[in-house]
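Shown here is one chain on its own, the form predicted on its own, set out as structure tokens.
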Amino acid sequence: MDLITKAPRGTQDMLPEVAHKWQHIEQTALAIAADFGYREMRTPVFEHTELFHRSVGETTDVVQKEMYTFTDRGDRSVTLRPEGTAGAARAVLESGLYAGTLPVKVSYVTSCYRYEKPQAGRLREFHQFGVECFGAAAPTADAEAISLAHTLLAQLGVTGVTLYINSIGCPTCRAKYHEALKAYFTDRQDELCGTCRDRLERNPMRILDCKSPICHEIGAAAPVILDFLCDECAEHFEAVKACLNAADIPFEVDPHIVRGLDYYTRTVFEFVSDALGAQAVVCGGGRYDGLIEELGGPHLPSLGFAMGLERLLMIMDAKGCSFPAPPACELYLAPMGAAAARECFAIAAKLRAGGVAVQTDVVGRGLKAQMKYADKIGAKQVIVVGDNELETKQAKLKDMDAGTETDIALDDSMYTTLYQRSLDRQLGAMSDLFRSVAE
């Protein structure tokens, strides 16, 4: 029988055998963000299209080529979010959070959607971990966001990653830079792609972010923004570098980083891995001091970053990083007969309420088949319950790893024993994970 349909191109399923890796990354990311004072936020998967036109930028590849935009039944144009910052900024503005205690620090794990050619590390539906800090103008805020990303990668055991930073200035110094870029690219405009010829007048800096090999080659020799920074932007960038040096966070200055979205100002940065070839950027971000104002709010200096989770997982697998073991079945209860099945069901319910991972037969298998199943799911212990065990209130607790058996009473004392065994096993697993990360 043929499948009715398959997953849309550029999407992928998260199957149970890898879900625990995603959970580890997401939980670690949100926990580290919380240590830095960032609280989780969740925003809608779609927004009014004009939000992305105003924030991301009319001349960006994202808006011009990649957004999933459609008209809903109310004749409104809506777009699946192509990135997380715009929605977070809209939520902070709409809810009035900016009027409270500043800075407002939020984190999120979210899905994003861009119509791109699918390839390794680049999907049409992808996922990001991101943080946004609203209401912080000091260069220490830039360094803190970079430090958060650096800490997360280190905590996950990711090696071979280089931090590159740049400053793209403010609107004042960028105006002079745009004039210099126009003069440079005008001399070679016939060689530019059609999109970049249009950008030449509207936003020449976007040419530096073009994916066309020809435009990329031409842009490599273009003037660099660091030569055009105003005194205030130059001082800000020097202060960011000083903070990173003080925290022993290594970095390299790359004057060609501009990032792909129009809302960025001043500090921009990327963490680049040596494990993914062309899709090497695993984290990118920077400052966007004018975004809230552009969306109709007050002037609110802000910054943030996003980390691609698919790419991060690929890097971790390539580097052999450690992950916690998938959730294991602590105990399998193997009933023989209807009365035993009811008793096992009741025992399992009570143990689960106490935090023990328990399974029991729900298929109606015989004992031999149940034991094979318990072995396949990696059950740590098995208790067989039949008529004799129900009558004597005694059973055998089999340790599947050691192959040993011990007597266990089918009464209230059983729960204390099994709770303690489960706790000891969890503590042991945590200790092993911490040791592997430290190594």
Given for the second form:
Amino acid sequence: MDLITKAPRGTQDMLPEVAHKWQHIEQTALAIAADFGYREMRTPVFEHTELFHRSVGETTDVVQKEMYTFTDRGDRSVTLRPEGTAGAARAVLESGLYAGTLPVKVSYVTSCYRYEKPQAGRLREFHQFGVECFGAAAPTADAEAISLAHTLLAQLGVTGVTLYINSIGCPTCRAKYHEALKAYFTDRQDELCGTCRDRLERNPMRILDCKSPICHEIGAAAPVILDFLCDECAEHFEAVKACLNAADIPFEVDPHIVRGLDYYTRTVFEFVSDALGAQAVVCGGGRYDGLIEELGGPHLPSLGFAMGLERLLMIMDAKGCSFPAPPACELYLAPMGAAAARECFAIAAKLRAGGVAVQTDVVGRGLKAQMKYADKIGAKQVIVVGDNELETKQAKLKDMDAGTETDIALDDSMYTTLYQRSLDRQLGAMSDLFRSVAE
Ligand code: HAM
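Coords for the form predicted together with histidyl-adenosine monophosphate, given the form predicted on its own:
Okay, now the whole complex, with that chain kicking things off.
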């Protein structure tokens, strides 16, 4: 197909039929985050390339193989964000927010870009809901972030998701672990992919999340970091688990989770769905106590997570989760003739100002075609306005579901009636949604 009529590989249009589902997920996510004290932030879609090298890490798949990096017209290397944490950390550092009240808790809904091989649940442009908490060293912060993701999944009605947690220690425990990994992988280095042979010297832990099946298989029997934790890291991990147990948040310890980004320290976690096939991780996160310092700031223990929204939506569809109905047209005003069209236009503007979803003719259709259109868009009510109605200031309000008609005066009382009906309808829809979530 012609290039200009085809979206780039690995991207998706969000058509109106699904956009309301996205709105529901995003609004729910941001509202729950707000309950946990996270305030929304937005950062640029591109950053200086160096930011991702320093934070995500030189030896990660993301930096080595997947970034959309280009030189701009000012000869600077910039990169479309492959994830949200680096930009959030940079913004907190640049704005000086970290010098105020701690912790700084931010949330975001953002597009991300990774040049990966597209498949179901893996895109080149995808979206994340994420939270980052800067300046919180206690294990309760780790458990709180996990609890936020858990609450969101529960509130959206998502089932079949398992939480896996691990600790990947601090630079102290990691030094000993790296030695053990090096010894293990050196014995089998001829079987590793070229990238991993290079990683063996520079960052052997990265071999553990290589996407090559051979490296993955070799990595499965490698030593695990949990056996190398220092006392402080072990204690921290135990305290996180105790908090999760106290809050009845089920989890399993998976010593093989290392995550694909270099900034992590101590707690790491992933929520894995049984409905996604190969790309089963819907949410991943962890602690990154050294990141802010790495970027030139003070020592600021921090943590967060991000949830892939395309994957989340796939799960919700697969599990038959409920969504609020897309906004309906509450009233269609069908004018007959130019004078009526003007009057309907004015009435519609006034009703919309009061929060009523109103449409009227913008095509110049006859009455029959307008009624067909009103039916197609699912208009709840219709008022036909012709010369007679204009003269008598009286019209019929047709309830499209019930098929009944009532008299309505085309004066101020009409606005009161229609505002009230609109409000009743919205309250009804909200209580239906609450009921379906509670079920
Ligand atoms: P991540 O594991 O790279 O972590 O991505 C988080 C989530 O984004 C994944 O679990 C997945 O649901 C989704 N995702 C990742 N890549 C793709 C893709 N190509 N297509 C569709 N969905 C994808 C991070 O990005 C970290 N910044 C998370 C974090 C925040 N850690 C601490 N704070």
